[in-house]
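Next comes just one chain, in structure tokens: the form predicted on its own.
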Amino acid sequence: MRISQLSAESGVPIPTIKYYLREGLLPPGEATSATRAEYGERHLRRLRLIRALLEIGRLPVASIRKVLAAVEDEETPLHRMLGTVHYAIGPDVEPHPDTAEWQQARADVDALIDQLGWAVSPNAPTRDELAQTLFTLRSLGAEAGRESLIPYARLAEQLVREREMATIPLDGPRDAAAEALVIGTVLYGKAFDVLRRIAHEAESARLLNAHPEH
């Protein structure tokens, strides 16, 4: 397909496609003349992934380039490639305070992951992210032990195992798997958070015998 058709099918404007080509985010098409090139399904998949990383993951170009490098490198195991995407789209973890309270929160997170039997990298930024949540809860006076997180962990495990990972095409193109991971993690994660808040309102109405209009 010509670049005009690629633009029409992907919804990405031609100037933006040319920018991706210049930046090396999109592989060049097959040259058919000095000024024309043909593009295919591979380019459509890559554009979908770039849009997901930009518009959903809110990643800067430098981070997208890192993700795409992992996608392109067939020597990078699929698990590591998906981990690169996961870590890239996660929030920046603020530097933690070097205090006994922080160290305890981090130790509790490590113990929780071990208790659950989850295979998680010791250097995963999500460990610090969860520790920061525990640290904040405790600084506000909440009784937040690691046991309080187990019901949430089990729900997350079930959701990821039965739904989210099941929608990732692990035996298909690597960029399609990365795109599905971004969509599932960011958008469905947001949908879950909203549904939980809606459920809070519904349960409050049930417990307090309140009419929805109130």
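Moving on from the form predicted on its own, please list the structure of the form predicted in complex with the DNA.
Nothing else is written out below except the one chain.
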């Protein structure tokens, strides 16, 4: 299929597709001449994944490139690729002033992960990310003890184990597993986030005896 058809089927404008090609998000089509290239089903699928990561996951283009590069590279062992994907998905944590409160938050995170028995790399950036959240919660006056996160962690564990990892075809082709992981992490993460906000609304209505407007 030519670029115009790729654009038509995906709904992504041609200049944007060219931009993704330039940025290395989309592999080039098979050149059939100096001014023609052939794109396939794979490109369409990739394009949809890019849009999902952008629009649903709100990942910056630079992160998407990292994710897709890890997915692409057959050299990387699967568990390293999964790690790359995880780390690319999170935002950059800007460094904090090295105060006692920050040390405490960071130590609490480490202790929490230890207590949960989770096998997580000691220098995983997600540790800093969680510490930052904990730190901010406390600086806003919330009583956010380490143990207050445990119910969240247990629920997360349950979700990941029973729903998300269970659906990833770890024995199938590598790129299928990679893509499933990305979809599971980003899209189901979003789904849960929205459901949680909907639940907030429903619960508020219940507690305040406010019936939703019809």
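Quick caveat: nothing in here was measured; it's all calculated off a predicted structure. Heads up, when I say rigid core I mean the largest set of C-alphas that superpose within 1.5 Å between the two forms. Numbering follows the first chain given and starts at 1.
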If one rigid piece of the chain rotates against another between the two forms, which among T76, G40, G117, S121 sits on the hinge? T76
Would you pull out the angle in degrees that the smaller rigid body rotates by relative to the larger one between the two forms? 17
